[in-house]
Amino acid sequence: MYKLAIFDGKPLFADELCVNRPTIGNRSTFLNRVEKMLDSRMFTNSGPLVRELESKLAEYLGVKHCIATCNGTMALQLIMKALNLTGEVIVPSFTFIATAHAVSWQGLKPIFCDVDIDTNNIDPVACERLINKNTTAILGVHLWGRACDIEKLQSLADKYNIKLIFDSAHAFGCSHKNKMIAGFGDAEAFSFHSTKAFHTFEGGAVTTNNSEIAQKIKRLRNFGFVDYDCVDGIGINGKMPEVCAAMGLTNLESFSSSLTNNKKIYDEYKKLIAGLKGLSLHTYDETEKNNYQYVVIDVDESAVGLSRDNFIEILHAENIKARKYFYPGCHNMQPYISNNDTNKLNLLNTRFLSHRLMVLPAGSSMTIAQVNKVGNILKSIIGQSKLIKSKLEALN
């Protein structure tokens, strides 16, 4: 059996293998764009590169409007501001904390909802139970690039006359019923952080087919300016700089090949994990587009004898920086855990998933050889799980 690094063995990888490392596209093409940007002295304020990126993204995603922002959290905040939301917004607890924080930053109250055990997305049935006179919106998250139950959520929004927003941070390049995720609900927010399947170093975007919302967001992201020296309300600086758009344009040109590589990595993991006791891979609908950026593993402690956290500890020692997603759930983090209403929540599926799921290093920067090494060490861990468990207990 392989001697594990956690027990004084040599780490399998000399350098850290992160969950998602950024792609950079064609380096010379990017640098050429940067040189032109430097020559133009146009670095921000919706310059030509940002406008080009917005146009090409709107075309790729099949939406009328794409408004580039400085990050994905700002994109969410701008949507909520443009929709004039008040009171409460229903949001899944099983998501990255930025989703809930974006709601709170707008002076709104996030109402945490449970998720579907199979899709890991917000549960429409649980969602409807939370709607009351103070509810002004539902904020769904397309987790792992798998679309929410959009039709049921839209039906709820129509029934109760509330807004429907989507956090699409995981879902660039993904589809729902053969339509690209981007044009659903009132608006969608994308993150183009460097760990995403498509990135602009740091950045984000709002996509919508509603021209009125789009115009409001364009004003809001630029301090509220409607003209050169005319402001019609309180805005903020949410603009994307030109250098980020340069990276986005370069990555967009190679995005198709990145997806192909992502799929190869995912398929290799799928083959390796299929026979491993106690581990199961979250799969994707092959009839829909997915960016295959997330290799999500469910750890069944009762079958393998080791917990998800045990696996994380062991893998980290090998420089395989697997991640817990999304532990312990937003409602169990500050400031929300201190709220008495939040403490009454009984989000059983969120709790179940947050203690079992881990995400393995993947993406286009990974190689098949690296995936096989990760697969082999998972096999080795399972093969000596009883011995590992006893040693870990002795260490602790």
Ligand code: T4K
The other form holds:
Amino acid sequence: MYKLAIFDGKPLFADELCVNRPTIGNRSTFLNRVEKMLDSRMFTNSGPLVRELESKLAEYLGVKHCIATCNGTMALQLIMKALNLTGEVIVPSFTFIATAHAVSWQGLKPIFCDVDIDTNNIDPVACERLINKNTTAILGVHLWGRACDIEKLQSLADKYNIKLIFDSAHAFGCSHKNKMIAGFGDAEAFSFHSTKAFHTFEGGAVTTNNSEIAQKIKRLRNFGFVDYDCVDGIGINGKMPEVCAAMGLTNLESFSSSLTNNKKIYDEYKKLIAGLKGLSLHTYDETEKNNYQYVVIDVDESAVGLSRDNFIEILHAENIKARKYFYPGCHNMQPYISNNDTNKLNLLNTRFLSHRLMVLPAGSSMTIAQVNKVGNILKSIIGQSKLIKSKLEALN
Ligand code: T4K
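Just the form predicted on its own so far, so send over the form predicted together with the named molecule.
Full assembly next; the chain just shown is listed first.
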């Protein structure tokens, strides 16, 4: 039986295996772009590389407008500012904290909604119960690249005359009813952070089919400038630098091979996890596009005898840096948990999921051999779960 590193064995991996290490694309193509950029001395302020990236992304995503930003959080904030939101915005609690913080940073109040247990996305029924006279928008998150129930959310937005925004940070390259995620709701916000399926080092974008919103966001992104000397409101610096666009253009050229690789890694995990008692892999609708960036595992403690947190502890000792995304749910983090309305919330599905899910290392830098080693150690952990549990209890 394998001697686990947590009990003084040798870690399975000498170097850390991380979730979602960045892709690089063709290194020499990227460096050529950077050389040209250096020669041109045009480094930012909507230069040629940013404009080229915006137009290529809009084409790939099948959306009228793509406005590149310095990160995904800024993309969300620009949308909320452009839509003149006030009061309350309904958000899922089971998401990365940036979703809620972007709302708060705009001086708005995030109202936390529970998620659907199967899709992990905002639950439209629970969402409708939260709508009141102060609500000005619903902000859905396409978690793990799986589309929200867009039709139901859109009909709520229409019924109550409020805005519908999507945080599409996880959903680049994903589709809904065979249309690329990008043109739904009033606008969508992407993150192109290095840990994303498609990245620009740091970066993001707003996508929309609404030309008025697009024009407004372009101005807001650049301090509110309409023209050289004319500012028409409080803008911000939300621009993407040229070097980031160079990375984006290079990554876009190899994006389809990144997707193929992600799917290969995901499928290998799928085979391995299928035989493991108490663990189940989140699946994606095979009739839709997904970027397969997230290998999400549900740990059923009652079946396996070990909790999700036990797995994380054991795997980390082996240098397998699995993550507890998105524990403990935004409403359980500061400053929201200190708020009297928020800390009484009983979001059962958020609680359930945030105590059971773990995300395994996947994506471009993983090899099939590494996935097999991770699968074998999971098998070994499950095979000796009783013994491990008692040893862990003795340790703590
Ligand atoms: N909405 C949602 C739903 C989001 O998930 C995010 C971001 C946003 C909005 C906001 O978008 P941005 O403003 O960030 O564009 C990471 C990312 O920092 C964050 O962008 C992302 N979501 C979130 C899900 O994950 P951490 O705290 O997990 O990052 P970190 O540094 O622990 O990185 C994860 C692993 O990746 C590490 O084990 C090492 C590896 N890594 C990381 C970086 C940055 C690399 O190998 N190379 C790298 O350059 O938050």
